[in-house]
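Here you get one chain, nothing else, as structure tokens; it is the form predicted on its own.
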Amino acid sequence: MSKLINLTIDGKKILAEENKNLMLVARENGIFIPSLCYYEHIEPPLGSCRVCTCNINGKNGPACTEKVSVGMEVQVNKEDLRDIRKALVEMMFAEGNHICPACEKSGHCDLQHMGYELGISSIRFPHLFKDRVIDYNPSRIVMEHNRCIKCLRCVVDVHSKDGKRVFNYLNRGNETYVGVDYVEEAKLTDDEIMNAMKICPTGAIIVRGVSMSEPFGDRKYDQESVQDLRHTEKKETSGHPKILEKKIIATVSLAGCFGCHMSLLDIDTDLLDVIELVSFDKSPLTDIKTFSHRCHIGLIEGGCCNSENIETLKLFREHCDILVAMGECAVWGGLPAMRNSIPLSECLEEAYLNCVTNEPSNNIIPYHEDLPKILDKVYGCNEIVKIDYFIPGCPPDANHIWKVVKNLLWGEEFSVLYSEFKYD
């Protein structure tokens, strides 16, 4: 039997087997721990993501590497640390094309999980929008290079029969990805290249013609957070706050695809209470073109792909006490953003001139003083203004969007559920 040692996490005090892995100690403890890279069979551990960074004995380093011994204090939860290993998650995102709505592992996927656990919003980094290669050589899988974060997991724990490894790192430093050995490949089981998908925390792995798409609510991490706090709502107040005077809404859609005010519009019988303390002014929803009223918010959807949007969104800015960005498309560009990989000229010429379904001797790039202005690629709404702030989803959840604009123009108490928390 291990020898049981005492050792401190975040002030309380621990009683755990000696050389015991810390990630797992702390789960054992109710106490969470974020990771990308950590698997419990892959031993040695990884220790390549750093998402599990903590302040073990004094030093700031992965938990996951380290073995729990006595007297060892750790630190998990001190504001610095949660920032750091947030913008480790959010630099991944950045990196990375990870468009949640268009990929076989949404609602699967451990780096959108901890985006979750992690409450991240909106990213602080530039995305890069960079344009990798897709390989679909393999017999068995695709690879998305596009979505891959080089955590080693399949490097290290996915094997042939032969016992020789199916993937590999390739190059070095900044242009390192991880290749396909396409003879190994294709001697996976169907459980072991199933085993493949799974073990990617991303959705660089696809198998072919296998769909892991289940309803919204039946997938692996829609309902539950593995943090026990997420779990306890705040009381939310009873009733509507008294007010002397309605505030005042204005909304817009830019380049979107009105998802989101189909959202906003999706609390049925509840909008005959908030006709009743809001009015709207510019919006799709009034058809009111111009602004009449100085707006207590404004609410965005969409991001700028052309000059009109620009103009648009600088409008709202000036006419709203405070700004949100609604949905994934305003808060960095979304699927429309996908096009921002690929030259702007490129992108004309397949939709004008080579597209099989123009009329013959028709093949022209629109072009006229009136029509707006296509911008080199498509910006998030905070990129061109200052955004008080963000609301991700795509759409967001009905409630989430009602639940923060009651919260900023009445203070009223909330908690947006886990399961309303989400990027697709």
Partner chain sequence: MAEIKTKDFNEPDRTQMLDRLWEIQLKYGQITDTDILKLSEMYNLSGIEVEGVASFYHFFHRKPTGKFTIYLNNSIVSQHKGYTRILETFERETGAVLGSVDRSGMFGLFSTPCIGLSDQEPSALINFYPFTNLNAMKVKDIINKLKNNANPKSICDSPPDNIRYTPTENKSVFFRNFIPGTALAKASEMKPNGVLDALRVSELAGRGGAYYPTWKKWIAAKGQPSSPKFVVCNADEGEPGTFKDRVLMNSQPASLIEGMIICGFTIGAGLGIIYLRGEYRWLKAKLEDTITEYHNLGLLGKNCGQIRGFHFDIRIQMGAGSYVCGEETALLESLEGKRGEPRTKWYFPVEKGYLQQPTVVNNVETFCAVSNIIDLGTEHYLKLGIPGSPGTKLISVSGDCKLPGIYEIEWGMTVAELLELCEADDPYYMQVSGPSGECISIKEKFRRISMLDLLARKDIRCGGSFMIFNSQRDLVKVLMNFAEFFKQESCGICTPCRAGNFIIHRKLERLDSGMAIDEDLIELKTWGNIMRAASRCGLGKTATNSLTIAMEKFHPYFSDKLDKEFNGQSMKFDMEAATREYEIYKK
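We have the form predicted on its own; now please give the form predicted in complex with its partner chain.
Chain alone follows, minus partners and molecules.
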């Protein structure tokens, strides 16, 4: 055993074996450093995701590729560092095409988990919507390139019995993706193939025919944070009146499925209390079609997929003091945005001409000057107007929505539970 040395992490004095991996040392001492590519038994460490970026002896760098040394000073929980790490995780969401509600790995996914731990409710970056294929060629797995974060784990760790790589990066830059060697893949044992799925931090490697036994909601990352501090999202309470005067809310469903509206009603009997305090203006709940008052809050479900959505959203911006994007579709496009990496013509043909449920004689793509025009892609609401708050989830938890609304209207303090903060 090598000698013990002293170092400090966030001012806390720590005794550790010299040259041991800093990430491990932090973990052993109960200090949470976000990580995605780090996998204990892979050495040298991969250092690809950069989500563990800390300040080490005055310099920014990843904790997982650092060996601890005498007198080392590490800062983890500084505001700017937190923001950098959060941004990196956001980049992965912006870069891939992550539709958590449609993902097998949801609840078991390390990327999603980091999103929860870091409290990411919207992505600051434009989603890139790169067209990525799903590779069904391997005999045992399906490779979902939309979800791969290029962590390198599978590349370095999965080998066939001949010692050859099964996965490897192809291309470079933003064209990089993980290719599968079909010959070597076929040689893997059942255990080895399951292990490949297990080490993949996301839902990119899916073994065929394996179903996940636990239901959504009960999975590894669904209920509790790994951090000491429970994940909370505190909103400023000042500036908002404490008196419970009656407020006006407007809601709308743009390119959404009404799921968020259903969720809105999902607070059971509490709804009766709420009704006392708010009145609904333009909203599908009241079926009021035009604004009759200026509203305190506009709750937007869905993104913008056609010209009318854009106009409606702008109208909401004009008539509401505060706009809240409610649910994944409003936040960044969500499920409808699955079409964003596919040419519009292909989408229209698939939906209206070649669709199996079409009546054979009745296949026509709708087009009329009175009909809204379909946009080139689905836009998140904040690409069109300024959005004040974002509530993630597909749909968001009812409690989450109302906690935010009550806070915004009456300044009620609140904390969203880890289990209420969801992308699926």
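These figures come from a predicted structure and were not determined experimentally. By rigid core we mean the largest C-alpha set that fits within 1.5 Å across both forms. Positions refer to the first chain, counted from 1.
Original post:
So, does A16 move by 2 Å or more at the CA between these two forms, with the core held fixed?
Top reply: For A16, whose C-alpha is compared between these two forms after core superposition, the shift is 2 Å or more.
Original post:
On a core-based superposition, does N171 travel 2 Å or more at its Cα between these two forms?
Top reply: Passes the 2 Å threshold, so yes.
Original post:
Superposing on the rigid core, does the Cα of F280 end up 2 Å or more away between these two forms?
Top reply: It does not reach a 2 Å shift.
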